[in-house]
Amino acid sequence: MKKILAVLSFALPALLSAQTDVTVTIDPSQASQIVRIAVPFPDSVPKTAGATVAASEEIREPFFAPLTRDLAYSDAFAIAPLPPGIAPTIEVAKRAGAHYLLKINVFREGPDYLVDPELLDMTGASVLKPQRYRSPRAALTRTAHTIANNILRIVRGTPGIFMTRIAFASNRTGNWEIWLMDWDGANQTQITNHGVISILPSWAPDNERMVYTSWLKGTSDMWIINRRGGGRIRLHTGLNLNTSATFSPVNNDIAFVGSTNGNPDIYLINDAGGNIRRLTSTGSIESTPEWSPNGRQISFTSGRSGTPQIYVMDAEGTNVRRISFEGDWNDDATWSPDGERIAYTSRVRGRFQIRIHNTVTGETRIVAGEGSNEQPSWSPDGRWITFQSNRGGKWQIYRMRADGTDLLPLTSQGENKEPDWSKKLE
C-alpha cells in the first residue's frame, strides 16, 4: 500500500585491516557443525615472466576483505586467528583449532591480478580444485565471492549466497534509477539511464532479468530488462497504471497493479505482454503482489477492511483470506524460499517495522531497529533479509539476518530503496 501511493503520487502529473575484523552471532544450536578455517593474508609471488608482486592495500580491502566476511558470515565457517609473524603451515593452522588452511597467492600482470587459491586440510591434502583467476581490480571483490562459494560448496555441498546481486531504486545521480549490487553492498553499479523515475525492480527466477516501473514514455509503465542493462522490453497492458510487478518463480506469468478507473487492482500478464487477467474487485485498493515460491499462491496488501492488510489468494484469484491482524497498517509481503514465513512492514507505535509471520502456525514476531524498517526482501537460501530504513536520517538500504541479527548497511550515496534480492543461488 505505501508502495502504490508513492507510485500514484509519482503519477500524479501524468495520471493527474590484516584480517578483516568480523563480529558475527552464531547460533549455538549450529556451533558444533561450524568449520574453523584459517585465511592467513595472501602471499604475492609471481609465477609467470613479466608478473610483478601485487602490494597488500591493493588487494586488502577490493579482495581480502569480502573474502573472510564472506567466510564468516556463511553459517558454516569461523576464522581460525593465526598468531601473528610466523609462517601459516599446518601445524599453525592445527595448533588454531583449524579445520582447514586456506593459502592464497596474487600477484599482478599487466592491469590484471592473478589469483590462485589453494584449500589444504590438516592432513596438507588440497580439497580445492587449482583454478587461476584473471581479475581486473574493479572485479576483485567478484573474485572473492568466487572464491567463497566455491569452498562452501566443496565443504557443505550447497553454494552460498555470495554470488547473488540485489537490486535497488538509488537517487543519487539526481533521478530514480535501477541500480545493481553485490550481497555485501560491493560494485553498486547504474543499469538504467532514463532520467525519470525508474523504481521497483523485481527479480525474475532466473536471475538475469528485472520488472520494473518507469515513466520513460510520460506514464507509469513496466519495462523489463536484463541484469546488464539492455534488451529492454516494454509492456503494454492498455491500463492506466502499472507498477509494483513481480515474476512469477514457475511460468512467464507476471503479477502487477493495475488500474483503469483509479482504483488499483492485482493483474496478472506474461512477460511478452499478453493474456492479461485480473484477479481482484472489490473497489478498495490493492497493492503490492508477491508469489509464493511454489507459484500456487499470492499474497497482497488491501484495504478492503478498512486499513491496509495483508491477504493471501490462490493464483487464480480465489481462496483469498487474510493472514495479518496485528497492527493498524501492514504492507510489502514478501515469502522466504521455503515458504513458511512472511516478512511485511507493519507500523509499530508510529512507526514502520519488520513483522514476519509464520505460515505454519500463525505466530508473528517483531524484527526490531532504530527509525523506520520497510520493505523487506529475503535472501535465495532464507537467512537474510534485505531492506530499506531512515534510521540514519536518509534511506538506506540495510542487510541483517532473519533473526535481526548481524545488521550491515550497503548503501550511503544519495538516498537508496526498494531492495530486491535475486532468486536463486549461483
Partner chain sequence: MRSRFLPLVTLFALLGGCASTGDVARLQNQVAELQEELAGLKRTTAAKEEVQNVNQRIAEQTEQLLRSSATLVSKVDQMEERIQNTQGTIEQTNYRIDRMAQQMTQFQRDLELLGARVQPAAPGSPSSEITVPAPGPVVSAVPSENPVDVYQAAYRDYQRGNFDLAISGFRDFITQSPNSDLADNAAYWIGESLFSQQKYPEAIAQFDSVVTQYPRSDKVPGALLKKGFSYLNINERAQGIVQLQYVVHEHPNAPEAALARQRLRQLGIETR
The other form holds:
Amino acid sequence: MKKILAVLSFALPALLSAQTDVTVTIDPSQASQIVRIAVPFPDSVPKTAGATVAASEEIREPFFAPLTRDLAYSDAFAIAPLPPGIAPTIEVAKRAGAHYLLKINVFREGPDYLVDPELLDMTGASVLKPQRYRSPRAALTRTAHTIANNILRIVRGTPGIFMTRIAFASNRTGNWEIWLMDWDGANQTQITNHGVISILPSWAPDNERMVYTSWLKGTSDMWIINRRGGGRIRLHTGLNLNTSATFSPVNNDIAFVGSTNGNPDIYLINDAGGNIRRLTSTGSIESTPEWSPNGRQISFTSGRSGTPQIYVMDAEGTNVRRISFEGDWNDDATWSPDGERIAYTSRVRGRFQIRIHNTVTGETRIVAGEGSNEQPSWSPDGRWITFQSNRGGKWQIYRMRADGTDLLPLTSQGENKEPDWSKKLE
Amino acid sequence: MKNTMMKSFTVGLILIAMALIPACRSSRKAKPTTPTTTVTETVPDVSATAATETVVDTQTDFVREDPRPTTEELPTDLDALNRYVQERGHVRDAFFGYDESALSADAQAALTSSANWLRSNPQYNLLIEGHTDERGTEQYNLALGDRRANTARQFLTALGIDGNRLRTVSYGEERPFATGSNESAWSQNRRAHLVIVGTR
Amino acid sequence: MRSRFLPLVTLFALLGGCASTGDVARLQNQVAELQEELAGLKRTTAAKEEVQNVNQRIAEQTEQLLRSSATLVSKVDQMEERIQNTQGTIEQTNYRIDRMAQQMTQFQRDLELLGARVQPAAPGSPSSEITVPAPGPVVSAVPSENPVDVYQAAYRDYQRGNFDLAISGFRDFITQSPNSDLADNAAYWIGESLFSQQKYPEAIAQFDSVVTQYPRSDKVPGALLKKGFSYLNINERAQGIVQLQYVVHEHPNAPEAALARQRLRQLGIETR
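Starting from the form predicted on its own above, please write out the structure of the form predicted in complex with the partner chain.
First the chain shown before, then all remaining chains and molecules of the complex.
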C-alpha cells in the first residue's frame, strides 16, 4: 500500500510535466516564440473559508508588480493586455491573444499572506502543480519571484533568475558597506556595518557566502561573510593589498591580488585561509583575477605591456596569453556562464565602456553608452549584465541585456558600485 | 606564431637600444643639479640637523660633539603633529604622474626631506598611503596605489630609514583628497601620503 | 617572449648605473679624505669651528651618496616602465599583423572557392575568354567543415567543461590540419582537458607529445610544467621533481620557471 502511494506521488509530477509538454507542442513554433500570458489582477472574491481577501493596494507593489515584471523580462513571456472591467475568463484571455491565463488569489490569515496561483492553458486545463504559498508581508516579493521561476520552468523548461541576488557596495550610510538587492533592484539590504571602507563583494558559487575587501583593521584584508551578514572570518595572507577576491566555481580556492614590496600579483588561497600559492611573478602590476566557469582558467589584468590589459592563464598559472588589444586601459574581466564571452571595462577615447570579447572567435564589440561604464557582472543565465555607470552624475548600478538593450537603473540612494550577480540559478 | 615572436624580439632590441641612449644622457644631466638645490631651498635648517645625526649613526666619534642639539617642541597629539610637519614641509607627500609609479625629481626631494625628519625623530614611525586619481578602474588602481606607496617606501629605505619603521597601505581611488573631475583635483590625488604614526 | 626582456632590464640598470657608480666611488673617496683631514685636525688643535665645518661636509656627502643610490632605484623603475610600453606597442602591432594574416587566409580561401566554382563551367562554354587559372589541383567544390570551425567548436566545449567533446574535437582538428598554426595549441588543450579531468597518466603522455611534436611551440614550457604537476598529483614525486627542475633549467625566463621553483620550494627542494 505504502509503495503504491510512493509510486503515485512520483508519477504525479511526471504526469504534470508531460501535460506541460503537450501544451507546448500544440503550437510547435511557440517554443521559439514569445508566449503570451494574461495576468489579471488577483481575484477579489473569497474562495477559502476563514481567510479574508487581501486588499488590492497592499499587494500591488510587493507582489503583483514584481511578478509581472519578472514575466515581462523573462524573454519567454509577453503580457497579453486584458480589457478592463470584464471578468478574466478563458474566452476573454483567448480573445486577447493569450496562450496562458495566470489566475491568482491572495488571502490574509493573521499576519500571513496566502497566495494560490493557477496557470491555465486555453483549453482551461491547469498546468501548474497546485501549491499554496504562505509568507509574511516582507517576503511577498520573494513569493512573486518563486512563482515566476516555477511558471518559467513549467512552460520553458529552463530555470529562472528571479530569485538571484546582486551584491554591491554602497556609501548611502556615509561609509562604503556591502549591500544586497534582488535582480530587479528591490529589497536592498545592508550586510556589513564596519564604518570603514568595505568594497568589492564577490559571491561564492553556492549563493550563500561572499568575500570582500575591508580596511577594518587599518590595512586592506579579505573577509568572508554569509548572505545574512553573519559568520564573518578574516583571511590572513601575510601579504599586502588582499583585494579583488573571487571564489573558484569548482573548489574551495579563492583567487586574489596580493602584494609584496609593491609588486601586486595573482595568488590563490583556500577559503579557510591556508595553502597560499602565487600564480604570477612579473615585476609589473597584476590585478583583478576572475575564474572561468569551468574553473580551469583565470583572467586577470596586467600592466606588463605598459598599459592595463586583459590576460588569461590556466588555473596553475601556466599558458599566459593576452586577449585585449584595443583600448588603452582594460580591467574588470568577467566570464559569461557558458565561458564563451568575457566582458570587461575598456577605455575608448578617454571613456570607459563595457566590451565583450568572444574567447572562441576572438572578436570583440562594445555595449553600453553614456558616461563611464565599469565593473560588469553576468546574470547566471548569461542574458543580462549588471554594471556601474556615472552617466547620471553619480555612480549607480544598472542592468541591461547582454546586447545593451533594456537598460534599467537599479539603485539611486547615495552612490553604488561593484555589482556582483549571484552565481547559482534558483 | 614563432616567426612573429622572433620578429618582435628583434624590433624590440632596436627600440630599446634607441631608448637607452637618451636615457643615459639625460639622467647624467639631471642628477647632480635638481635634488640638491631643491632640498637646500626648502628645508635648510632641518636637513642640517638631520645630517648631523646621520653622522652619529656611522661615526661614533662625534656623538658627544654635536654642536646644536635641536630641542624643537613637537605637538604631542598625532593629528596636530602631522599638520605641523606637513605645514612646515618637514614631511611631504610624493606626487606622481598619470598612471605612473616612478618618482619625479620633485617627489624625490619631498621624500628626501621626509627622510631627514624621520632620521632626526627616530621615535616616530611612518604609514605610507598610496592614492590614485579617479580616472582609471578601481581594482587596478588599488594595485597601482600599492605600488606607489612601496616606491616611496623603497626610496626612504635607500636613504637609510629602517624598513621596520615604514608601513604601507593602498587606498586606490577610494579616499580622494580633492573632489572634482579636473586635472588639478586629479594631480592632488595621485600621491604617496605620509602619515606619522605612534611612537616606537 | 616576455621573459627575453629580463636580461635587457639588467643591462639597462647597469648602463643607467655607469654614471652613478662613478659618482658613488668619487664620493666615497672624498669622504675618506675628509675623514683623514678631520682626524688630523683633532690631533693637532681642537679648532671647534673647523671640526664642525668638516663634520657638516661629511654629512652632506653622505646624504648625497645615499640620495644618488635612491635615485638609481627610481631610475630603474622609470626604465622598466619604458620597456613595458615598448613591449606593449610590439604586442599591439603583432596583433594587427596576425589579424591581417587571418584576413588574408580567409581572402585566399574565398578566392579558391570562387575558382573551384568557376572551373566546372569553363569547359562547357565556348566563349571562355577569361581563363581562370586553376590554383593547383582543385579539391572538392564544396569544402568539408572549415578547420577553424572545428577548432572553435572544440574550444567552446572546453570552456563549457565538456572535456571529452573538447578532446575529440581537438584530435579531429589535428588530424585534418596537422600543419596549422593552431596544431600545437590543439595538442596542448587536449593535455589540459585530460589534466582537468584528473586523468594524469594520459595527460602526461599528451603533454609529452606537445613537446616532441612541436618543440618550438610557445606552449612547451606550460606543457612541461603540467607534466611535472601531473606526476606530483599521482604521487610520483621523483619524476615530478625531475620535470620541474627541467623546466627551471630549460626555460629559466618563462613564467613557468617561477611556478616550478615555487613548487620545488614547497617540496623542500632549493633551486638557485
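Positions refer to the first chain, counted from 1. Here the structure is a predicted model, which means the values were calculated and not measured. Only the largest set of C-alpha atoms that superpose within 1.5 Å between the two forms is called the rigid core.
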When you overlay the rigid core, is the Cα of residue 136 off by 2 Å or more between these two forms?
-> yes
